[in-house]
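Next up: just one chain, as structure tokens, the form predicted on its own.
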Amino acid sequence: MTMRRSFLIAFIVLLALLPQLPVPEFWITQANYIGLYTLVVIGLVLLTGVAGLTSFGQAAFVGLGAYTAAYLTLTQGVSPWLTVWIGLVITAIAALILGWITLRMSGHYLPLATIAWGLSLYYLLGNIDALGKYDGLLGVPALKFFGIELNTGRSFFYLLWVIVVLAALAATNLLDSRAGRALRAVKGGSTMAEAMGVNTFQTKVTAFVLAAMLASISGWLFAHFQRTVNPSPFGLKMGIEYLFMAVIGGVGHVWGALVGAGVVKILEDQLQVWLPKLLGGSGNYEIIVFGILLVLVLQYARDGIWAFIEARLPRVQRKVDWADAPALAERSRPPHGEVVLDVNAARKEFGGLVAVNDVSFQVRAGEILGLIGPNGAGKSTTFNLVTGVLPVTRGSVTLRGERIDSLPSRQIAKRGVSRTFQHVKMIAGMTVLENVALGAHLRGSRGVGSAMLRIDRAEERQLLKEAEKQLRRIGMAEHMHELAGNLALGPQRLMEIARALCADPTLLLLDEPAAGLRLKEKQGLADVLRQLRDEGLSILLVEHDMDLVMGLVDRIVVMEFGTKLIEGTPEEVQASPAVRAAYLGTEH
């Protein structure tokens, strides 16, 4: 059994156990309170943390669930075992008509939008005379399961802490999944995710409902622990305390809700008793202090108390549980000299400014074509181009006879065009074996409800297989359990083309693969390309290294300036007095 395992299990023994303690009942009141806000923090750790968007708004979702269930069962006597499950219809509603809108905005518009409709919510709440304006709702019924009654502190805390570790767990199970590698990429930027087939704005709504989900439960549990329900614990104020208990905890960690819940609401019950003895004044000092607390945190420990007890615990490395499973099924090679690319006249304008200039060339089912030029030569903005990052102003881009220049990016890749990057893009905080499963995300269906309740594994275990197959034949094999982001930058580039090749490509577009190698890792690299070719695969390479390109591709087209400067076989090019002169240098 492992450490973290033991810790798990002496966890739930200490929760079992507490209530039966001879213990104060306000440390049973505190200890539920900490529940109930880790319930909205672990959505938070899956919306801020691992997705990257930041909401001031969670109280509100927390009201929405609180309001439905005190509404419902004081005013038309529904069963507060069905009040929670309206409360997540409505909640969830509201999240995706809000996430519609708001997920669009980058930068700080999307925190703004979220405390704007948070204050709105509170606001709305307040004024609605069917739900007691600022007075609220009294007396809501407490819950009874099985016939007993959960009305004092002891009773709830089994109902309330079952289902906090219940979705500690599933936010667990759903990281490691298709659909969490999905969540954690679209935190980088859509377009190493895109290309990878995610569709990052379905994931980021995803994560924004799930989130909503969580807060409206713990809204739920909170009016039937409160049994009343007003708007001031929904209000901005909570919103922004629910994310500073995200960052103290770990925002990227979901047991680090856990810790950040409990630490800030102990800290803050405890200064209100202390600070107004040791100021000798009343007021809400304990603001000030955590004020000062954040900015020590963010400037000192961004990842919060739990990556530091993490740290202290022995990593533990996957298990090798895959070798028995079915292999992906893999998509049809064209048949040998088939016209798999075909870029016909194709320019992009930026303004003025032509990157591209009606630039036409083919690659073929079993070819390796070089692209090569000189930096600013248009090379990289042709590759997004091909790919969907950038739609052509004018000419058109042909994948085996489908026009493609007007797909995004990830039904590009649906259709078979893999890709890396100049600069590596990959989730440092994932390890190799998982950054190359990102690659495959097309060639498996599992979702967030599967992930979350562990029905995905089967699908998983062949994604993985899958990742680790193409490690090897990279070479790689050995670094699979590492964290990415601890590799040299050579082995990151081979990462990528690990990566890339884990989504079965039919055309493979290569971006300066060869840079940060070692000679040794080049020849490799070469060995495996060739072998790659003859399996039918075609390859669109651009590369600086001209020993490389010239042992390796069959053709090259040579770029200046955006404008195609010739085509031709490497001893065509090489002999070109033009390209000898400005790429390659005359004594060639």
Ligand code: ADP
Second form
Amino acid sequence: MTMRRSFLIAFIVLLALLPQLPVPEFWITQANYIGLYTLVVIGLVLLTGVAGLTSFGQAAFVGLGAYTAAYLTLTQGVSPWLTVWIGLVITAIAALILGWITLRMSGHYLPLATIAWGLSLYYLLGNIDALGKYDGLLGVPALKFFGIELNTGRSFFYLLWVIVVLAALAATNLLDSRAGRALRAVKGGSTMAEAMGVNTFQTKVTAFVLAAMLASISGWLFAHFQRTVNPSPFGLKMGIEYLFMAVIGGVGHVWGALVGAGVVKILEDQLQVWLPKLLGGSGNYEIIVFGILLVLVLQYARDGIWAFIEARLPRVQRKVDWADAPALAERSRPPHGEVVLDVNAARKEFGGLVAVNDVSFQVRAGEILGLIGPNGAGKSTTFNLVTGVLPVTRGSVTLRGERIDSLPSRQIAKRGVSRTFQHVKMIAGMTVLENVALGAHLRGSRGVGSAMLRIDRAEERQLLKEAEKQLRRIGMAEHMHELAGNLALGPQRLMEIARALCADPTLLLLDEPAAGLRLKEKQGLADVLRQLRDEGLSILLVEHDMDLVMGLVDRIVVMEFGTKLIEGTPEEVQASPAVRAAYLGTEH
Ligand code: ADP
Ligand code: MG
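Got the form predicted on its own; any chance of the form predicted together with adenosine-5'-diphosphate (ADP) too?
In what comes next, the whole complex appears, and the chain from above leads the way.
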């Protein structure tokens, strides 16, 4: 048994025993609050820590769940075991609308929108007569579970903590899955994720709805625990506090949610007792201490308390359980020599600058085309036109007879175009294997639900097997369990190529793959690329290492100042005086 699993079991045993021990009732109450908060903060870990989206509005979603439960049980006599689902539906719809409107826009709209949402729901709840205005609704009945009334802290404790532990496990499962990799990929901007075929907008909305639903369940529990609801625990102040718990605990770690909720709740109580004694008088002094604490954490322990704990736990290596998984289906390859990519008078202007000036070329199946030229010649921009990262100003890009120049990146990826980036784009905190498996995103279909329930394992084994296969092919298999961020630049580039190959591409675009590679690695890379070409793949290669390019490619396109200077075999290009003057001259 791993040490982590032992910790988890020890924790669960401790939880199970706590209400049986002769501890004061106050402890149980605190533990219950910590559980309620943890549920909300797990959602924030997924949303903010993993997907990089900040929300101040989680308390309002808690309120939605709590008020739905209180109102429907009190006035309509609906069973609490039904109101929880009604609350979830209402919350999901609210989150969907809010997310749909704001998540299309750039990063800052979501935090602002959640602040507005948190404020307006608070005032709305406080002004509706039917909801008791600021006094709220009193006399919410206790939950009944198989005839047992959960009307004490101790009896409520078990239901609550079973839900918390299940939520934590579901979130942990999610992070270790196809859907989880997509979720992690959206944090660093959408370009890479979309190039892997991830629908980043949909992924963000899903994360937002999921986090809101966890908050809603917490609200339902809250209503039946407190037995009364009023607007104050669901205001903006509490929304900020939830975020604070997530940051303190460690915003990227599921178990950090528990630590954050626990530390903040206990600290808050202690400070409320001690600070007025120390400072005299009454006041919300703990807010000041929290503020200082937050600054310190952000300054010295950005990843929160859990990252600190995690660094001291032994790192568990994933068990290789996919050896016998069936291989993924492969795309049918175009016949050798068929035109795969046809770039026709493609043009890209940035304001007055013409980065790509009516450039035309073709890439055929089973061919490596080199694209060379001095820095700023427009090579990477050409890549971005082909892969849909940038729209063309004019001209067309055709893939196997189909116009792709107005398609979004992920649609182009779906049609068999895969790429690497000049500046490596990866998920540093994920293993090499998981990073590479992201490349196979479009070859799987399992989503968030099956990941949480762990019924996605058959497909997951296939994806991981493919990832290992591509890593092996590129000579990186022994690095598979390392964190991608710990690799040197050269191996990171190789990892990106393996990731691109995982997509089973027809056309592979490599942007300076050999930069930072050692001689042996370069030779290995050249061998792999030759082998891929012989298998019928088309490769478009931007590279500065002339020895590599000249010995590898079939034809070369030379660009300068956005314009195509010449196209020909390596010999023709090397013999061209214009190229020497423009390009090779500057290289040496
Ligand atoms: P290369 O990859 O050949 O070194 P790039 O395609 O990166 O060249 O750049 C071509 C030209 O376009 C450069 O002058 C660069 O500054 C400009 N450029 C590239 N991307 C952008 C952008 N997003 N906005 C404005 N100018 C850009
Ligand atoms: Mg470039």
